[in-house]
Each structure stands twice: as structure tokens, then as C-alpha cells.
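Taking the form predicted alone, here's one chain by itself in C-alpha cells.
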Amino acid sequence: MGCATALALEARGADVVLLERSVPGAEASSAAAGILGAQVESREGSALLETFVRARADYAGWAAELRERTGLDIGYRVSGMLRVAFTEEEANDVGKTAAWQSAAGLRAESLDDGQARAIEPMLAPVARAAYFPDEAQVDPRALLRALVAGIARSRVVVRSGVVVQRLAETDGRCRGVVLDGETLEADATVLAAGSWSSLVPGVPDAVPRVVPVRGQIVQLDERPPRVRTMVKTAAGYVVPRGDGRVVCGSTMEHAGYASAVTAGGVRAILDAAIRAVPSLAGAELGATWSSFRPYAGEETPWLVGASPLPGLFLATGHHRNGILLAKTTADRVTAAILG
């Protein structure tokens, strides 16, 4: 949020100041499956997705304005989605979602096991499915790369292992913030510190309070490279990177932040992807990791634009969808900043 964000400003012809603690992206950012749901993630009658959909096409030429920008790929690609059922009331539930996307005008479609695995033969027997051509899916390491290296090219100044004592304000407006040993003044402040952006001492009360949701995620390794769509059941996903790499995912644990990879997380997003695409079982194990979601609630979906604190802009709270939605809250909080 806070690279996407400075380059969008300094497009505009703003001067940033990028503050970063570590270094750019070391936390959920890159930790991130990349999943461009914006199908699975909505729910029939939610005004949100018009958004998702909207944030998923944006991704196609953001791609390629930081590969001419970079030289660099995000692992942009459109694999599609298949959301399944192993259940009959699981079966009810995705048909039921397919016939009310497919009716908003969105490509859709029920489906039952045979024509499931003709687009995934990997699949397990399925009682139905619920395909989305359009699903996409990015690689989030290598959209930090980018990002990091357009901002090398830009002219926004980044400033690492700083820490932010507390907002400055004064006269009831946020006029930037105090470091160790210096103000650092600014028309604008924009907090987007994921799930340690309500540790900020200064944020208002009136922000919902952002806590962190800790979400472990297991890579495999196949060779050669068999499964070829994003999976969703009920308890995980598979999200194939189409190089041989397969990311499983994820708990929900609420565990402070406590960044452990545990022996029931990795168990039990096994069994998930296992059971949905059973040809992993002979997959290797390539990597484990986890990291922290930013949870605001369910009534408050994700914290963009201005906050009550005039001179505060937020980009924070965006819980499953950070990656999604990077590039709407960019344009969205830099729209909000300029007016």
C-alpha cells in the first residue's frame, strides 16, 4: 500500500517521503498467495463488487506499465478459478453462486464433476463446481521487486529503519510525524502500516482498530508442473504458479503477533489441498511462511481515503484482499489527497 501509494502521488507530481521500519514489503505484502478473487471473495447483494471487479481489470495494464517502467514481471496471469463443493449443501451454496454472478453479467458457470476436472484434470470427484475464467492471480514477491524498483526510478526519497514515535499534530490537523530525534513535516500523511497501523500513537479513536489475523501458507514443488488452476474449497486454496510452484493456503488464526509457522497449520492446509488435488501428495515441500492479515472487522472492509484526523489519509485494514485492492487504493487515497 505505502509503495503503490507513493508512486502514484509522485506521478502527480507530489514529493514523497516513503517511511519504512524494515525494509519495503517484508511483511504481508510478500507473504500474500496474490489472488486476484474478486469473484470467490464477494457475496451476492454486496456493494463491494463492483470494486473487486473493477481492481482485478486495472491489474492487466498496471502489469505492463511496471514492466515498461522496471523491466520487471509481477507474474500477472488470468488461470482462472474453480471453486468447489465436496458436500451437497456445499454443492447448493457454489451453484447458487454461479446463477447469481452469471446473472449480474459476470462469466460464471455451474458445474458438475466431469466438467470440473475437463478444466482441472488434477481435481478430485467434485459435487459440483463453480468455474470463474476470469480469476486472476499475481506473484506478490515479484510485484514488492517492482514496485521497489520503480520507486528507485522515481523520485520519491525512502527512508528504512526509521520508526514513528507519534503523528504530529497541531491545531486539530495532522501536520506529519515525529521520529526519533526530528519532525518530519507533511501537507499530507498517508498510514499504511497493515496490521501494526493502530500501534501508531496519534491515530484517532474514531479509526476502527486494526488487530492482526495471522495466515500461514505452505509451497510446493512440482516437476513437472501438472495443476494448472487457482482451487478453492470450504478449507484452502491451491494457487498454481504455472513454473511448478503451488501455494496452499491459509489459516485464520487470531494470534497477536505471534509469526510462527505451526505443525496444525501446515497439517491442515495439507489435508485442504490434498484433498482438493490430490496429485500433491507427491508434490515436495518447498517452503513454509506466514504473517499477519489487517483485520478492522466485518462491518469495515478495508480503511482508504481520509480519516477523521484532517491531514490523515489511511490505506490499512484490507484483511484478504490487500493485493487485490493495492492499486484501487492507491489511485483512490492519492485522488483523495489532491482532491
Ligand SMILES: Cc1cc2nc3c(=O)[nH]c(=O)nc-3n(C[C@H](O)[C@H](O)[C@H](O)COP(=O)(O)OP(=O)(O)OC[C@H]3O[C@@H](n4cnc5c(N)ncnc54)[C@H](O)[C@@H]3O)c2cc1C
The other form holds:
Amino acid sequence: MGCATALALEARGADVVLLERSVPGAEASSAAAGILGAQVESREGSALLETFVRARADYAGWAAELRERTGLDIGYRVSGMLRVAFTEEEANDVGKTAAWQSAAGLRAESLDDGQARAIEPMLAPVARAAYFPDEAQVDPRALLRALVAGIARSRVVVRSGVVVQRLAETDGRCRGVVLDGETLEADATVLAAGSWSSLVPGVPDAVPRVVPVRGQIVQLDERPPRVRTMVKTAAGYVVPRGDGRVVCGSTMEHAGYASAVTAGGVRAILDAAIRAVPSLAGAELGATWSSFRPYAGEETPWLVGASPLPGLFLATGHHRNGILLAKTTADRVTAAILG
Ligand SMILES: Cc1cc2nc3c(=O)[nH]c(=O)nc-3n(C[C@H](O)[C@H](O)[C@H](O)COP(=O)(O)OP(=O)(O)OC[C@H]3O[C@@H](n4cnc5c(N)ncnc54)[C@H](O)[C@@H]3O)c2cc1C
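The structure above corresponds to the form predicted alone; please provide the structure of the form predicted in complex with the named molecule.
After this comes the whole thing, all chains and molecules, with the earlier chain placed first.
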């Protein structure tokens, strides 16, 4: 959120300083699976459905813009997604999802076992599947590399290894931030500290609390690449990058800031992945990692734009969809600050 927002503000002529206690992209944004899951992440009647769908559509242009600017590819691919059901109850649910999404004008098909396996031949036998051909993905690490390269070519000043100690507030207005032994004044301050956003002293109590939800990931390496469609089950997901890497996820754990990858987490992820795509049992174990989704509660899908404290703007609380909503957030925060 910090990188994307800094670039968007700079493009509109603002002088921007990006503050990061580690290096840009050190946390959740590099750890994500990169699913642009506008449809699989939406429930019927969701107020954000249109925003999600537009955010997904806007990625094509953003990927091209970042490539032109930096020469780097962010791995944007419209690889489609199958949400599969193994039980009758799940089958009912995926059938209903496909139906309401079609009625809402989105591309979604309810498929039987044969139809689903025609789309993804590596799929296990299923009771039913919903197919969302427009769901897409990016490679979050590649996205962060491109954002950092874009920033390096911009006027944004990056200060890495700098911890924001607190917001600087006088006369009921946020006037910047206090660093170690230094106050940095600013007309506008953007809170983009992910799962740590509520730990920055000075954030008003009226801003919903952001807490970490740990997610673990297992990357498998499949040579040659065989799975081609993203697959989601009730227990997890499988995201083939197209080059042999298959990202499997993920856990949803309230574990504080403990970043461990656990035996139970890896087992649950592998069980779900291999159940959906049995051939993955033969893939090589590539890497494991974990990070924290910034979660502000079920009623608060994100915290974006002006805050109750004048001068302070929010770009946080995106939980499971921060990669999908990165550019949208950057544009909205920029509009909130610059008009
Ligand atoms: C396992 C996993 C899978 C995910 N999969 C997806 C997915 O498929 N699709 C999707 O859209 N989203 C996904 N997400 C969610 C997405 O990753 C997050 O919503 C998004 O990356 C949050 O971005 P952010 O910039 O708010 O937080 P972060 O990327 O965590 O960045 C916050 C930054 O603030 C810095 N910071 C914190 N406190 C301070 C301070 N006091 N001073 C200075 N710097 C500070 C941190 O060092 C960090 O770099 C996933 C998340 C996880 C963990």
C-alpha cells in the first residue's frame, strides 16, 4: 500500500517520503499468493463486488504501465479459477455462487465433474465446480520488485530501516511523524503499516483496530508444469504460476505476530492441495513462508481514505485482498489527499 500510494501521489506532483522500518515489501505484500480473486472473494450482496471486479480489470493496465516504466513483468495472467466441491453440501453452495454471479452479469459457470476436468485435467474427481474464467493472478514478489524499481526512477524519497515512533499531532491535526530523534513534517500522512497499523501511537481510537491474521504458504515445484488453472476448495487453494511454481495456501490463524511456519499448517495446506490436484504429491517441496494479513473485522473490508484525524489518511486493513486492491487504494488515497 505504501509503495503503490507513494507512486500514485508522486505521479500527481506530490513530494513523497516513503518510510519503512525494514525494506519495502518485507511483509505481507511479498508473501501473498497473488490471486486477483474478485469473484471467489465476494459474497452475494457484497457492497464491494463492483470495486473488486474493477480492481481486477484495472490490473492489466497497471501491469503494462509498470512494465513500460521499469522493464519488469509482474506475472499478471488471467488464468481463471475453479472453485471445486467434494460434498453435496459444497456442491449446492458452488452452484448457487455461479448462479448469483451470472445473474450479476459476471462470467461464472456451474460445471459437472467431466466439464471441470476438461478445463483442468489434473483436477481430482469433484462433485461440482464453479468456473470463473476472468479471475487472474500476479506474482506479488515481482509486483514489489516493479514498484520498488518504479520508485527508484521517481522523485519519491525512500527511507528504509526507519521506524515510525508515533504520529505528530498538534491542534487536532496530524502534522507528520516522529522518527527516532526527528520529526518529519507533512501536509498529509498516510498510514500504511499493514498488520502493525494500530501499533503506531497517535492513531485515533475511532479507527477500527487492525490485527494480524497469519497465513502460511507452501510453494511446490512441478517439472514440467502441468496444472494451469487456479483451484480453490473449502480447505485451501492452488495457484500455478505457469512456470512450474505452484503456490499452495493458506492458513487463517490468530497467532499474534508469531511468524513461524508450523508442521500443522504445512500439513493442512498440503492435504488440501493434494486432495484437489493429486499429481502434486509428486511435486518437489520448494519453499515455505508466512506473513500477516491486516484484518480490521468482518464489517470493515478495508480502511482507505480520510480518517477522523485531519491530515491523516488510511491505506490499511485489506485482509485477504490487499494485492487485488493495491492500485485502487493508491488511487483513492491520492484522490482523498489531492482532490
Ligand atoms: C499468506 C497470505 C496470502 C495472501 N494472499 C493474497 C492474495 O492471493 N490476494 C490478495 O489480494 N491478497 C492476499 N493477501 C493479503 C495481502 O498480502 C495484504 O492484504 C497486503 O499485502 C497488505 O499490504 P500492506 O501494505 O497493508 O501491508 P504489508 O505488506 O505488511 O506492509 C506493511 C509495511 O509497514 C511496515 N511497518 C510497520 N510498522 C512500521 C513502523 N512503525 N514504521 C515503519 N514501517 C512500518 C512493515 O515493515 C511493512 O513492510 C495474502 C496475505 C497473506 C499473509
